[in-house]
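Let's start with one chain on its own, the form predicted on its own, as structure tokens.
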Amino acid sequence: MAIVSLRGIGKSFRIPSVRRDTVREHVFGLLHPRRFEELRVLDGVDLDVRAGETLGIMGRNGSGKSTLLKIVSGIYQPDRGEVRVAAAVTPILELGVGWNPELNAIDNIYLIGSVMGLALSEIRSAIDEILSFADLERFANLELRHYSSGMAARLAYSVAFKAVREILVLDEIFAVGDAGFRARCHQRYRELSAAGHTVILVSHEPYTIASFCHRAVLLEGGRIAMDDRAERVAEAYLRLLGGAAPAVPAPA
């Protein structure tokens, strides 16, 4: 049975043909109404991902990758089609929104993590183990305007993982941190996934969808131009880009 179900989902976004940044750019725009320029981004996408299962979904730059995790999120509303959704989701997405830069981390852990569904015992006891998975124990006092964007995001990541629920949505999660930071979140990754978890992750590399998904969708012009086994997809995606398709190693 489908634990994420669409149906002939559809989505576009406004586009404004002349910019207007100021006050007086705005008033003396009231006499010349702008036009809008109709940008589709998903047109007529059908999709379900089974419970436990681990979906991959590629494409090129602007062909609906983040817009479809969003609409899975509940953070857009499709224009037209059905979506149904039966457990809840933990989407890893724009990183920082919500943070309060004024807050050192452990107040932000306390912040985010009530936001994402966990319980003060659940952030207080929990604490340690979030700060020693994105290695910043020493900087636990300090106030978050003073981290590096890549300390916020390894901290938001640690965050999330730590309030994963039933679905877990990714957004490039693996393009963050340095090599030691990525192969925690890799194991974290793999013990969520074999807990049962549903994973639905979005990534430009094919090894990681490969290595990471069963499955994988291509999507092209807003709609799916493939449904297969993760690997084919990946060098599907290969040759989308012009370039030589080697073979890509099917999950372990």
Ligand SMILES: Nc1ncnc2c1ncn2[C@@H]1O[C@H](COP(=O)(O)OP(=O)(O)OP(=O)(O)O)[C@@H](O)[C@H]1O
Given for the second form:
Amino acid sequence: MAIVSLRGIGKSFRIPSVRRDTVREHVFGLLHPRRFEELRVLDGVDLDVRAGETLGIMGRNGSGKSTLLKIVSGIYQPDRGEVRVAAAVTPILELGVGWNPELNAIDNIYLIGSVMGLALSEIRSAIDEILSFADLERFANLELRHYSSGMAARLAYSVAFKAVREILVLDEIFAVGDAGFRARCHQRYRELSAAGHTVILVSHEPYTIASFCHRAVLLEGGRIAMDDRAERVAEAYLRLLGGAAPAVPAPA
Amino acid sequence: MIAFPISAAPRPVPARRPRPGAHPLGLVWTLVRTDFKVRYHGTVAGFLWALLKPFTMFVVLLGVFSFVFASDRHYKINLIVALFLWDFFAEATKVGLTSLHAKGYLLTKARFPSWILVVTSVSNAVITLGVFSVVIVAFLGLAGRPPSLAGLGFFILYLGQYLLMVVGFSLATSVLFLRYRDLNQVWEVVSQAGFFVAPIIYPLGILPERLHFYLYVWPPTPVIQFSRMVLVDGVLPSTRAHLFLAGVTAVTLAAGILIFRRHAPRAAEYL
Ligand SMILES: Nc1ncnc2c1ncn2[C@@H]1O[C@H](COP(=O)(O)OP(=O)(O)OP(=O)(O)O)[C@@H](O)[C@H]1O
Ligand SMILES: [Mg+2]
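How about the form predicted together with the ligand, since we already have the form predicted on its own?
Shown next: the complete complex, the earlier chain at its head.
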């Protein structure tokens, strides 16, 4: 049974040829009609994800992977098509921008946690675990503006992993953090997947896709150009980019 | 699409997990608490400093204008009531207008009712106004001129309507600000002019009667005038006046909700 089902998803962004972002520009621009360039990012995406499946998404920069994840997460609205998501989604996107720099780690955890749907009591009892997973206990009372970018990203993963609902949506997740933290993330990710969570994962790393996903799709020209076993898609992705395809290990 | 069998056997569905908006009160409380903390560095002294701002204004303006309006017995008390009501309006609209932009980083974390971000953004201004209201009523009581119970009730009603107007304004402008990035500057100019349009430093009576209607269209005016009437003069505004205020409130709030509902679903794309 499909837990996520996308039918004919289309999404365009209007890129103004002459950009007008202010009232002043609008007032003075009235004399010249505004021209837009239509940027078709997604153009008829059909995709089904089964419950418990881990799906990888690959594609070039700007091919619309993040846009697709945001549509699945309900953060963007598609222009066309039908989105059916039968369970709650936890997106982990755009790390490092999701903080109030004036607040310390604990208050930021409360903010993000309650936005993600945790009760205050749940957050209170999870604080220690979140900080220790991120290995940031010493920095609990430090304002986020003094965090290094890697530390902030670790905190973001840590909170999100704690708040995970049925479906986990990850964008370039394994790209940050040091080796030790990455290993812990991999471990946690495998646990979540083994516990039956559905995972949708975007990565440029063929090895990550091949080793963490059952299945993958290749996004190209606004559509799903390929939908196959993860390692095959990873190879096709490398060919697409014109690189030689090194042997990709089979999923563990 | 190429179909292929999934190798993994079906696995158990995970246990009940949190849903966005499942605990809206926890979210509201966290937003109010952290806003307060950021604004006042989490200290009572910081909060007292914020109260000091309208008081300083009061002292300065009093020094100048109490001579101009020396014949007005209630000038002082009228001035401070108006200054605090104005300060609430100026502060809450300024913060409300930029609220979605300032808290935009939360919009990409999960899908949740984003109007909560806008409505809670006025909380600091509400707290200041609440403290001031208690102080001014206590002061009037100590001065031997306590407002009547009915007067007090109406004062609270005006504050409630004032708040709803500000919320309506914030809902509309917070989504529009994402598209028109100099809206805050436009509003700053309007707001500055508005200080003089509202009868704060001058009694409304010095202006010709035919202008009054236009001044009353500016929302702070009726709230300030009516509050002065029930608190200071001890008289109730007419039913027509009350209906007018209720009408302005309803229109502002409804317009705010409509504009917000129209633009909020795409707010994240404009951040
Ligand atoms: N809010 C937006 N407004 C305008 N254009 C946008 C917006 N979001 C995305 N785009 C455009 O849509 C296209 C796809 O962006 P997207 O972030 O989905 O790419 P991506 O596949 O995730 O790329 P990357 O591999 O670099 O992460 C880009 O050209 C981008 O400029
Ligand atoms: Mg991306």
